[in-house]
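What follows is one chain in structure tokens, specifically the form predicted on its own.
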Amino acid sequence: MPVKKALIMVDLQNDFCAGGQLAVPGGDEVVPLANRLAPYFDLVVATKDWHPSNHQSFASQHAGQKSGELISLGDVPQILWPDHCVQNSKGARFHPALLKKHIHKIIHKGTDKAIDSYSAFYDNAHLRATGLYDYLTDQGVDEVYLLGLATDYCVKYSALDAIQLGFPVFVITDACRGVELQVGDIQKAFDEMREAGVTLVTSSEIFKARR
């Protein structure tokens, strides 16, 4: 039987493209080579970011305190971010450019204002599943390839969730960008994410072996 693998395209909406609330710098670049990556899998997931407009990370939602603070969440550290992926927001739309008829299915995450979720699997405090997983094993998944935003936050938590879960994982590198809000944050996640056992590829080497 042939290798099933699926491609999860994490969070390519506008909130963190150019011009949105939390730009990631360089998060346009993604979504071209989002599009020419999809033909190559058998089965397309992207996600979605879809906070409630109260969503408790949210700054604003908390007197006094700025983006970029650290609070505690659901017994979770938690970075404050600006009002972000709103639902039915323009915000929370996929980038205009991306190529939705390669999407086969769409997991929303961050739907509960009291925790967030970083990871395309669960929430922040893995008290709550996306139904990512059940999707996957479903459909007969044996090997998960990510790109995407943040490279960070939501690309790395979600890799780290895939190994964990027994999945071969690998990371598309130049296809992901990164807040860092430190400078060094990109690089530790693409360190953290190795030795936890993902493979960091690169979209030419897909190209390349799917000829």
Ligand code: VGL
Second form
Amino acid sequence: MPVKKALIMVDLQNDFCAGGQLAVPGGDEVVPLANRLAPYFDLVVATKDWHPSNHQSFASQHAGQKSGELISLGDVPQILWPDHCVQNSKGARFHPALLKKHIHKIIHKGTDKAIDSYSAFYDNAHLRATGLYDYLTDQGVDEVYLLGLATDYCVKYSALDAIQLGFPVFVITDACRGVELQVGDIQKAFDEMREAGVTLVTSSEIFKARR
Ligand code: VGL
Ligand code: ZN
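Starting from the form predicted on its own, produce the coordinates for the form predicted in complex with pyrazine-2-carboxylic acid (VGL).
Zooming out: every chain and molecule, the one shown earlier first.
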């Protein structure tokens, strides 16, 4: 049987793009690449960060604390963020240039106000699954490819979980952009992924493959 390849597009939402509440530098640049890459895969999943308006990762929910500060949430460290990707808000919609016709499945994460979920598979305490693993296994997926936002948070934790779950994992580096709260965070994230067994690839390597 041929290898079944899934592409996971991580959080290509307005709030992570220019003008959004948690804009990732160059976030928009990933969208046209995502559109061109999608036809090279058997299955395309798009994730959405999908928070209730009182999500406890929002600095606005903690009197006297600012975004960028560190707290504990659900017994795990939590960086406080500006309000972003609130369920049904414009900021939570996919970037308007993202071609929806390529997407077979949408996975929502971060829906529980009491715990964040950087990974597309599990919340940050690894207590609850999003359904992505079951979906990929039901579909008979052999390999997982990732792109999107942000390199140093949701892409990284999704890639690390996918490795833990036993998939061969490939991250398409030029189709990711990071927050870089601290200088070097993006590079560190790529290093961590590689050390965990993730294969870092570029989009040109995908485009060279036949379709
Ligand atoms: C993300 C911070 C907060 C991400 C989501 O998509 O990487 N980062 N929520
Ligand atoms: Zn979030």
